[in-house]
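Given next, in structure tokens, is a single chain: the form predicted on its own.
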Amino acid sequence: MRVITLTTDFGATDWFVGTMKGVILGINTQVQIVDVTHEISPGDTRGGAFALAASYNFFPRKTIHVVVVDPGVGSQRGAIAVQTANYFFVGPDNGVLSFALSREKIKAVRQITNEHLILQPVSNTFHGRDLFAPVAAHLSKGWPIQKAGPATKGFVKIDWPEPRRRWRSIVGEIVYIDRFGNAITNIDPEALFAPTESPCEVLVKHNRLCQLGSFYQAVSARKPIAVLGSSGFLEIAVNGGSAAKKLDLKIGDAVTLQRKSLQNPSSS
């Protein structure tokens, strides 16, 4: 039985959702089909890509993953199908898609084009509906994406910022928020110090916010503390409450790591 994931910006008040499994389920009753999310604040394609390449890699192999966050739906942007070496994808071309496969070995991309592959007449406003649902459909049932129309060579992407590593200290932003406030930031791993180096502590807007740490409970209640999150970035929580609310991040504030031995920001 195949997998088709769902991330959208629809949520769950609307028939949305619902009616794109409806038409998966009328073309291959014999798929999953798996809600990733349907919360990504709307319009907000840099969100949905960040929570598609966060979740796509731990699905079967041959997962066809489906992403409608999609502001200019009914426009000339394009609307694409792609296959990696592990997965398929299926979207519109806006770099929603982009920031997974960046991490992946592409085999093809096609726009979909194929009139026989969607539903018609094709709605201005609903191509989650009538373009990506049935495609992915096709795709699980084994239909070569080769079906969905002609081979193009690249695809809209979205600029991934890069962190800045100074001598002393490591420069990020904040790239998306979750729901319970933690500020995930695009600081991964490699871009961490090394666990022999000095202490360290978070800054935000030039103000020292909190120490780093392994886990949220590391610090007393209510208290902030920056730690490596299951998204495999650092991210700026509070314990038992909202970072976001609590210290007013947003989305694209720079977040600073730096040893505690350096005093001065400014000098990093």
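Positions refer to the first chain, counted from 1. Under this definition, the rigid core comprises the largest set of C-alpha atoms superposing within 1.5 Å between the forms. Note that the structure is predicted; figures quoted are calculated from it, not measured. Compared with the form predicted together with another copy of the chain:
K62 is not among the residues whose C-alpha shifts by 2 Å or more between the two forms once the rigid core is aligned; its shift stays under 2 Å.
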Contents of the next structure:
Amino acid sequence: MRVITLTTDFGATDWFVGTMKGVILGINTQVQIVDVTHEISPGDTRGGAFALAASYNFFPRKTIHVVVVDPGVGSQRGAIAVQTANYFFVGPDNGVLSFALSREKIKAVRQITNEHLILQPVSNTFHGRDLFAPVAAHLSKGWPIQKAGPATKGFVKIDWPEPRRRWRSIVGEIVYIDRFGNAITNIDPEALFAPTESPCEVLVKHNRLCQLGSFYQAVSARKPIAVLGSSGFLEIAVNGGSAAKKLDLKIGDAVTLQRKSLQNPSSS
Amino acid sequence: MRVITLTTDFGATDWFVGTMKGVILGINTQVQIVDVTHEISPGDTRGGAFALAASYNFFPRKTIHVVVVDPGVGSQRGAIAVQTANYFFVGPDNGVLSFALSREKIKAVRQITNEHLILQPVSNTFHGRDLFAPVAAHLSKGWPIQKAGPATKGFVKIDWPEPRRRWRSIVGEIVYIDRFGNAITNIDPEALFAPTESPCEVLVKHNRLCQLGSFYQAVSARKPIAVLGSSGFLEIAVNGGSAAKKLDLKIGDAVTLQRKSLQNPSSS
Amino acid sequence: MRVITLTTDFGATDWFVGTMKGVILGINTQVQIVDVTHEISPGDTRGGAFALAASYNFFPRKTIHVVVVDPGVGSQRGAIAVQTANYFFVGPDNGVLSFALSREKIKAVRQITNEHLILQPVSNTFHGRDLFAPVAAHLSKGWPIQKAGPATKGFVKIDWPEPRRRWRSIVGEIVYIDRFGNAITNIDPEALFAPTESPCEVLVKHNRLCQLGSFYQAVSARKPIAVLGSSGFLEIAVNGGSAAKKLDLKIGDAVTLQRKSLQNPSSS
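Could you please show the structure of the form predicted together with another copy of the chain, as a counterpart to the form predicted on its own just displayed?
Okay, now the whole complex, with that chain kicking things off.
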């Protein structure tokens, strides 16, 4: 059975996700449909892009990832289907696929225009149901991606906030806050582990010092700690609590990883 | 694999939906179980009826739709299984199935009384698990609906608020507000498109004018627009925002679709 | 198809549950994955233990129950896989499995140490994805539990608050409040039905009398009632409302079931 994942901003209150699944199962019942999340903030393409990038490569090869965070639905924004070395991606061409695609070897990018693949009449407000779900279902049955529509060279990209590297420090920022209140930064393991020849320290908001550790309970209860999180990025946490609440952290807040000045203890 | 859908007011916090699925899979593991929504307001049979009606016909033929919004569980209210030309429906006989059934060609309506089909002992507080789940699972294995219990003629219906049609206008109301704050009305496409020979305009609360358009971004950001929504009804939206919040809309608020008076520009 | 259930405190906002499913499906696509709940309060091992105990035995035999409420992830706390007469259980050794295990006939308890069974490199913050999901997936393919790691005698247990039995009464407490505001107690059917030779009454907070009944609508609208709930425990409810709100109930509040003093009507 092939796997189709769904990442949307549809929430759980309405029937939107359910009808997408109904459309998929009407085309292919021998499929595993997995919800990644439907709680992306309405219209937050950056949040959707991050959730996809953090999860897509834990799925089996040939999984079809559908992402519908689509404030421009019905407008002239494009719709694309992308094949990479390992996966398929389907969604609006508004950048929501771009964080994941930047890590993948791209084989084909197709505009979705084939009217025989999609639900008729197509609504102007719900392409998740009428367009992306049927395309994903057909791909899961082995239809070649070329049937989706004509090849296209590029696709819309959302800028990833690269951390700034300095001599003794890396200045990044918080890019996501999870349900536990852990604040995920854009500082990646390479940045994190390069300066291991000397001990590091982490500064968050108002230059508050945050101990580096390898798991949440490495500090005592209610104390902050910086760990290498499961998404592969440096993460600010509080043992048994919410770092976002305790440290009043928000997306965009700066986080600095810097080497300790062991050689010169008098430096501040 | 047959499909069983679940629409309930059980929420996601407790184990209620999970146990319904456990009971179904104990009877038939070769089934696709799809959540339509579990966030119907507790006891809101009208909300459940609307969610079912908006979603059921996007599922493949022979899908079994289970709806459990059941404030009278354990009382003398009936429990029914219904076969239509295309689908099966299972739930309490309190009207929650009635919006969907009013659009379907009904083949059989059966009271659920067969004790061999249901979990023993039946609790008096959770028929979703003990009664509706096992009946749906047996139907998914091909058991004839006649085994559920004796035929019954009628079933409880919830009144659908029909819009009032006047000479130059249609007066409807808001029947549902979705997660994006879009306000879905009871004004259907026939009403919407009949007066296309002359341009239309939409009035909501306090006679605020709302432009008609075909997709959300047809107006500039944060502006209201009335579109034909994906449920098949006229829908009041705000581009990139919540119409419910911005226009202070509530279920029951009047919405008027009226022809513009092109012939007599001096009329108000 | 085998069934794997997931009970966690991961919530629905992030991609954590989705990636667990991706890992499972990468090992075995022929499996039914069922969410019990992901809304256990962060780190609330007692709440997770109760949700599992209330639901696990409604699933088919050989179901693999995975529970990840794991505030000590990455620390020295153990990870276990347990086989009982009917089920498998996988999770951290912090007591979250213990309410369910106390009702089961245990066949084998194994520490999870086999590095070939688990995702490499194992993160220190997400064993749900890297350790428990793959172990469950391998068990669903028929791998013997002995492959998980060495046998271990005991496992961590959370104390269940036993109700105190007196001559004419049983004093229990509220152990869970569900989405409807129903307050589930620790008073079980045996306690409930033993004194049926004489009528009973139920006292909650501030000695407020609560009528015993067999279903919610056995009292008039908005009135409190005590029923035998679907989890098998005495439950305080309000017909058509929230008992927790109306009676201001909290987990830990005392609930007393006592025999009515029929023989001596003058006693208070």
